[in-house]
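Okay, so here's just one chain, in structure tokens, the form predicted alone.
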Amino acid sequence: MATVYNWHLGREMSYPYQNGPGGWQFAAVFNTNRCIACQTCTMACKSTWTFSPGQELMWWNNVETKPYGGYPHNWDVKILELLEKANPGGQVWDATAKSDDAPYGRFEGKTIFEAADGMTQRALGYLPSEEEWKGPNNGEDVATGWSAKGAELPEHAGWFFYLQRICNHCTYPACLAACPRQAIYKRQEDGIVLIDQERCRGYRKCVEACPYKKAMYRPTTRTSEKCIACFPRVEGSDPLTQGEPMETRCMATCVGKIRLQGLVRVDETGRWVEDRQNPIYYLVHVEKVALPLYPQFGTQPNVYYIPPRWVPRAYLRQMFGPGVDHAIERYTNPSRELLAVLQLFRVTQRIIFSYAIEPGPKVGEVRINGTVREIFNDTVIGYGRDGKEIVRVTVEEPIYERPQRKTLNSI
């Protein structure tokens, strides 16, 4: 086992392979506060990539209801139980040990790589049963309870929220670590994790090892498959954007405008290279409003979440780490810059590599936690890889009136 630095954990950890040379990394931010669980992203992915025989129960993208939903069923509860059994009472964080290299503090417990026996498993995990792969919408809209007093922030008495999931294209993928055939690889040009179908023999070690259960077995071909991050679009080979890098299908079809996908620079240690004007870097490293999903697993996932505001903090800290309180406070009371950057979610299919903000006039005031905040109609401009402008949008959504003219009824 090699020793690598995991900045999510704030420490070094064991992993079967050394870091690569660095380069670009696929990354995304999902805003759970906006999701309406319309499943448009799910069906866009399904109709594009998993419509063939043997793929009926494959959902590379899914939206599940927490705390009772999950695909496969109870995937996160089972992994957490395995980790607790391997390290009883030791799965804790030191949230005071924060630094530039450890933005969430230091995780004192064991990762899935450190909790594995090293002989039969390179990463602690399990194989879900066939029943657990059925029903991706299990527990949809099921809440914890209700209150006659109604609901109010910061925590609702009865609650649920939607968790949007794709492959995290982790910096330290458990699927890659576990594959005995070395059929799984991580691309330097964008950090996307893929399975070589020619090398795969369907041993399902990747399915067993991935804590997020995003590697799936296809019985008709006897190989494993997974989300490929729509890499032809990310490469810019889709004619729609004329060679410009493009967001994935699940991102581009999002009705609730909860998704923002991009590419960030990483160095040879797995850390993100500072890029203040990259919107993904800004949300994760500057405002720290977007957090990784179960960072304690140790895979350093590259999909980040803005946590829901109404859910009990203890539950969210278990899911997103100790940065939850700060993230919710920043999202609830956003800075002028953050409010502008949030407008970039789903305004273009092209990947935004950097942004700039043009100050606008004051358009109103709002009272947040007893403090009066001024709202400005700033304009945020997104730029592509070549530095050319690809989109601009204002904080205040414009109103358009249809022209008053008589039209024939379509019926």
Partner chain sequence: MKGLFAAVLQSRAWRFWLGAAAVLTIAALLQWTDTEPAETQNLTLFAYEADRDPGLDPGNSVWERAQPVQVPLSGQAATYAAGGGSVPVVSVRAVHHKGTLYLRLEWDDPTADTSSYRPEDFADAAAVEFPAQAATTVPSFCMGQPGAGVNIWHWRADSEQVLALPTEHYSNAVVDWYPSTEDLFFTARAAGNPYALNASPVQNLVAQAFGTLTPAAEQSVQGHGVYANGKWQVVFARPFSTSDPELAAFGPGTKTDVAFAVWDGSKGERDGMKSVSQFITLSISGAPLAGGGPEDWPWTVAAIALFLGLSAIGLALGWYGYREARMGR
The other form holds:
Amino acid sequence: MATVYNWHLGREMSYPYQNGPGGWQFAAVFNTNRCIACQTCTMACKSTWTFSPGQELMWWNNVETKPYGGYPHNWDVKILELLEKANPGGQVWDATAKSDDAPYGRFEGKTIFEAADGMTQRALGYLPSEEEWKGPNNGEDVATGWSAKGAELPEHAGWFFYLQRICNHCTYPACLAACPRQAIYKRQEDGIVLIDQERCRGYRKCVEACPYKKAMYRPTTRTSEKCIACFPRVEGSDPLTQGEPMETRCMATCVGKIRLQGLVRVDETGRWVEDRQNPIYYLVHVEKVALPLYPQFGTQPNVYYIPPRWVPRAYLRQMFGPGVDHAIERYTNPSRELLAVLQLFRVTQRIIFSYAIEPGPKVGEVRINGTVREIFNDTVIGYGRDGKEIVRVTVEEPIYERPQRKTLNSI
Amino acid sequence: MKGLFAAVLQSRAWRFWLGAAAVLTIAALLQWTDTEPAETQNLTLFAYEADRDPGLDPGNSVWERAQPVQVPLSGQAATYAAGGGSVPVVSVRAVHHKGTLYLRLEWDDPTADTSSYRPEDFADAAAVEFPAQAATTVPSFCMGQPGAGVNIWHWRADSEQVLALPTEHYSNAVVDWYPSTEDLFFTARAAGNPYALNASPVQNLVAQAFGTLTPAAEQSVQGHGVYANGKWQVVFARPFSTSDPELAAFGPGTKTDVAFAVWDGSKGERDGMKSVSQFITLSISGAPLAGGGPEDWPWTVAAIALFLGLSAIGLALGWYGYREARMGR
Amino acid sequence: MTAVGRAPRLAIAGRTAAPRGSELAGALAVAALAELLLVRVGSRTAIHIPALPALRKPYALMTEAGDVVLVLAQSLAIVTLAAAAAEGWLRGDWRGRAVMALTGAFAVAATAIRFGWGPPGLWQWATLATVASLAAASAGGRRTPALACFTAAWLLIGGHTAIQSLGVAPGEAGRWMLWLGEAAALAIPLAAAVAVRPRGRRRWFAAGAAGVAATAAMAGPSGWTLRFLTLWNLGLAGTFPPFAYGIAVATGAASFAAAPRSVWVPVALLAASGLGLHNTYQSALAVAALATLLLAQGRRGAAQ
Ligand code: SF4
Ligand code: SF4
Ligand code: SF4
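What I would like now is the form predicted in complex with its partner chain, since the data block earlier showed the form predicted alone; can you produce it?
What follows is the whole complex; the chain from before opens it.
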């Protein structure tokens, strides 16, 4: 066991392998507030990668309704329960111990690596049965109750929200740690975690260990498969962008414009190298408006979520850690810069490596939580890997008027 | 002479130097001449030459004439006294025919776990492990030095089944259409994964100390398993010779170490979760397979006589000691 | 131990004898335990651990140290057996003669096996009988039950191997032999406890803690590895429930601490040799242990 630094937890933790030399890391921000659960992302992934025999129960991308939905069924409840049993009452945070190295405070409990016995399991986990992989959208749109008096912020009486899930391409992947064959590897050039389909012998230790249950078994090849982060697109080998890195299928197709994906620079300790103008870095480290999913598992996942504003905070803190209140506060009343950066979601398929803002005129005022806020029509510009501009949008969506057409079936 | 010897031994210093010199001399001799003074003394599995080809059928009558060896396996996962079949022993037979070595393993298992189709299903399996050819001089109790690799023949019950499509496996499954069913769309198949290709029920693997299991370049091991009456019977076969130094090699008149492992799929066993044996000796004899045991009867008589004779000394001595103690010397 | 080194010279010609072999046996016990740890536990287990790059170096170091210790232990075993035979010859009493004859018989068997003279089955039986005879000869007084359990376990587990060398298929009886052998082995520490009657609350407390730890280790996830190791090193298949091993460890620890120092070395050697037939080196450890025990016994008798 090596000792590695997990900045989500604000502390060192034990992990079977040492950190790599650093490099780039695949990362994304999902804004749960905007998702309409149209499952376009889910189908984009399926129709690209998992449409063949044996992959019927495989959804590398899935969108589930919380709190009742889950694919595989109750995956998170089951892992939280295992952790609670391993460390009763001890899974707590010290949110006062905040620093640059520990933006959410310090996790005092046990990670899945620390709670495992190390002999039969390198990470605490369970193997879902075939039954549990079926009905991937069970519990869809089921609310906790009826808001009889109507719903109002900050917490709705009856609530649900959509959770969009892909493999987190974790910095400390549990799947990789658990594979006795060393058939799983994490690429230095983009941090993407892949299962070597030649070496895999179908032991399903990764399926058992991944706390997010994003490694899946395929009976027709007797191997495990997982989300590949559409690596040909991220590498830029898709002819469309002529060598420039492109966002994944599930990101690029998102109808609700909730997703922004990029690559961030990481050092040899697993920390992010400061890169203030990278939109992902800005959202995660500067504004701290996007949070990791179940950071207490300890894998340092790389998909970050802007938490839903209307959900009871205790539930959200369990799911996203103690940074929830700050994140919701920031999102509800965004800074001028944040408002501009949020416009970058889904305006290009290319990966935005940095952005700049050109100030625009004041266009209005809104009242938020009793105070008056001015809104400026700033322009935000996204740049690609080579520093060339790839997109330019304004805060106020421009209005286009379509010229009248005379054909009958025009819409 | 006796007195002088005793006098020398009586001096503490003399004893120390004498002892130390003797030990170091012997150690140095062993080291420099690369001599291994000890020899394995455990179970020996004899492989005699069969006049007929036993084939891959564990029920072939040739096997009835081969003497089984019962190899103890270490206790199993069912430790919580909850009962359930553990696999305490595997019974092994060996013969050879026309330059091919045949091994037949037999063990009790109440369930035949032949499928790995559902995510939670694991198949029963068995393996035979030899020191690699290059490492045959290493005695069994030294196994596991760096550079001393092992050659493993691994049989898995699911590989005996056809790799069905879901529509074939589940009678009620309905699929409109699979757009592509070429190997490319079975990723592991396209990558040449032997399980995905369902190439053979037995895989020939090599492992180095602290290395990981890798399929050998030469996939020359054949095998077949049959489940009946609560028992698995699995036959492994491979030609004696190989050019690959990472693989075990055999021949009439040679000896090698061999160990066995058994997995019970319904207990979630796979990979390191298994029942294993120690290394035993596999002795390949050029003599024809007779009906009886491996030793000629005069030897058996000699062994029994030797045992009884020596034991008689022991019993007599024990009785003498007992009487001595009784008499309160 | 009395100051034997200063015993008057004349006295040795007779029946009094110095613990000549026991110093060598002590050194052998240390080397054998080190070998057990480095080679038979360390290297053998490590090959089954998936490659952890960080462990490569310590592993290489461990196997190298193991090689050295193994050569040393084997050389010590040869010298210890020779010294025991010599001491037996010098003493000339019935115990001495027995040690001489039986170590000699073992030496013949081990050499024959090494050079492949005659069928191995013959020599396996000779080894079995040598060890059993030495154990029987060392019996007497309160140590008898423990030695009886040891002999039974040795004969059952070793016999399971040796009868198969004679071409007998042990069948269902074979399983019983292994099971009974393991039961007898687990009874050894109990019998030893009855013999030495360990006293003292603190001692039992420590022993109990060791027993609980052993039970937990056997019941826990590491139990599999421990079972492999008990099979490979002790010849026990590990078929009993975890608490049986806990009790054995607890009573074993308590009686070991309470036992007279003269048996520490033989017991350590027997622990390193394991039960049943493995290889001639491990059998030599058992022979050395019992020869030392037998010689020490005679010596104590003579000193009284
Ligand atoms: S495509 Fe976007 S909006 Fe639709 S379900 Fe997926 S994440 Fe939600
Ligand atoms: S989410 Fe699961 S499958 Fe993906 S990298 Fe993390 S542990 Fe591995
Ligand atoms: S990144 Fe690609 S492979 Fe992964 S879930 Fe999204 S579309 Fe599927």
